[in-house]
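Taking the form predicted in complex with the partner chain, here's one chain by itself in structure tokens.
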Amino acid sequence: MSLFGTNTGFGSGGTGVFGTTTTDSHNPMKDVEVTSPPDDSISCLAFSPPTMPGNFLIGGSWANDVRCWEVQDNGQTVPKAQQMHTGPVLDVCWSDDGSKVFTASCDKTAKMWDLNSNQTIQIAQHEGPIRTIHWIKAPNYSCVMTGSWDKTLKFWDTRSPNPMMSLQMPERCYCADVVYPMAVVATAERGLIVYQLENQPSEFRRIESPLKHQHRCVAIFKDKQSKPTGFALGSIEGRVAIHYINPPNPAKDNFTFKCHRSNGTNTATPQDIYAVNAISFHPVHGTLATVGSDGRFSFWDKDARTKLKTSEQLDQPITACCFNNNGNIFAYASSYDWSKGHEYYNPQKKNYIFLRNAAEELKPRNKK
């Protein structure tokens, strides 16, 4: 069920307003450009859950705003609404019924955005910027989990100003993911903690990092029975680790692979290594997408341990990505990720969000 129809649909062009094919490399993959993208770097993207009809995309940015677009079946994007924080937005997520959006910001607060009424209220407060936010739906409770640079992980019932629970972490939270009943948090100084969420959240295990460099992004994957069974962890130096929680044979089942590096086979020039900015798993196929500072995205099959595709290089890093609920659309954002510091920041440069048909390209290599 492809959302974009034939190849000659909106997929072609992806050009500027004037309809001419642009020669600059801002969209070498000729994917659909989302209209009215944010004015500053996009930090996070999230598609609406399956409980809601249609596809709605939420994007948070360093311009302190969160925007919502409707993605129609013909590929057109319609900006729907926008909300503001008093600081850059670092993470967004949806509630399981698709009626609320949660946003986390550098202003140390998290807000709940009711899309029907277009109102927001603050639901969380930390001592430092909130880096991650996830909705947890358990059989006996529901809450929002926020991970912050103040080294705490807090759980919020949206009706109360005080957290239901607060867990101390050894270091600042850098990235997290939740697939009930498992949550993974990767912290500074290469910390890695797995939490179990049944009954109430508690720390399950601290894992020695499979990577040698700073943790940057993490995503949980599921097994054939749709139970979370492991996670993919990306670092700042072009490497992703696939780690199972309870594998039959850890040495063989867990592995790492290099990605987002340049001129792999040419040994005369040094190999450039880029940060992996985000990882997303395809909801149906279980294959994964990684996006990096080098301005490329890649699709991988972790079971066959092969690369499925690598894109052309965009002229900016790709900072965020996500799949929609049925895996037909892959969204990725092209904007500056601050990987080279303040000097390489050009506020004039436009930021983009692209949508790509993901139905075919992410099919696994060998169907077992």
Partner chain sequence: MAECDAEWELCKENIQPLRQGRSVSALHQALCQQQEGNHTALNQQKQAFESELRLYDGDDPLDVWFRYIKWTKQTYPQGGKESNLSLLLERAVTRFTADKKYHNDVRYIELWIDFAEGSPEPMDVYRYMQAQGIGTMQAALYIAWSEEYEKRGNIKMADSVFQDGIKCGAEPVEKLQVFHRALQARACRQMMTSMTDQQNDDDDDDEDEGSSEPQRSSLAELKAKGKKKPVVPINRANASIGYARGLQFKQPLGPKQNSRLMIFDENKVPESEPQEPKFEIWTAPPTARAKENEQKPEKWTNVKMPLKSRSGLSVAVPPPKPSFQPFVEEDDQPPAVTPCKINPAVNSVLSARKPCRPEQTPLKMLQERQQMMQLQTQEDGKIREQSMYCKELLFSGATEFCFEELRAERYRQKWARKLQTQSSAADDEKPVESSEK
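The block above covers the form predicted in complex with the partner chain; next, return the form predicted alone.
What follows is just the one chain, with no partners and no other molecules.
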């Protein structure tokens, strides 16, 4: 079987009475299913860094667990290990050498998971749930950055129980991203702060939000020289803003676009509008993926300002996504995100992580 190529037969849908193929609504794109997914909604996904041979996927969930799978070259997934928190896991990240995984939880702690020894130790403590966690590798220091609902951003050297630094934010941290030497944090009340990380972390600029609704996800993008130059910000109102830090022409270069909405713009029927749950940039092409509560993923070329592809609709929301380090694999998680309240929660419904071959579909428009 080629890497994430043809479906292996099971779950690919039979043939209907009139010769049309019936589709499987939980996996309409016929992507590879990861074995032994978590037992509750999946909050975050992260692939191992390029320094590691092979591909390992980490997923955190509302079942308080963090799982690690090996993704083999034939597309098969092998569960390797798992660790627990005492509250839902909201974010995960890898150290740059791939030896450790960092996990952030509603239990107000962050842990460091040493994959070689399969041991975890607590490395961070906040006064509220920890929403984001990122590894920072600078020439003169390395640390873990945690963003919390206690309105602080803290930096930990993993060896001391006290943070190296604690920065006050105007509001609760909702999402963040780091590409050295830049970090961006989006908070409640539509707050948006850019930090510079050289020498030591410090606030660089507060930005008026280009979006009118609650921030949900943010991802930094790079320029042709691989330097972080801006970010994509997603909101609960089916919209993404592309924002450059120092654009030549701000009014022209910065823009927003609608996504994860139904019924098009036909005014006769009201449009259903869904949250953008995650944004991920392709590590090679610089194109991006968005996933939403509408149960679809879409691929975009921000430079050509065009949509490259939208998936068929899954039967539940897509809550997280990520690319592997060479951009060949797109992982996305399908689980309920409580966007329609408890009456739409079905405990019998399983959660899934799917893997898709992303080598071709994310190539920019102009390079055909």
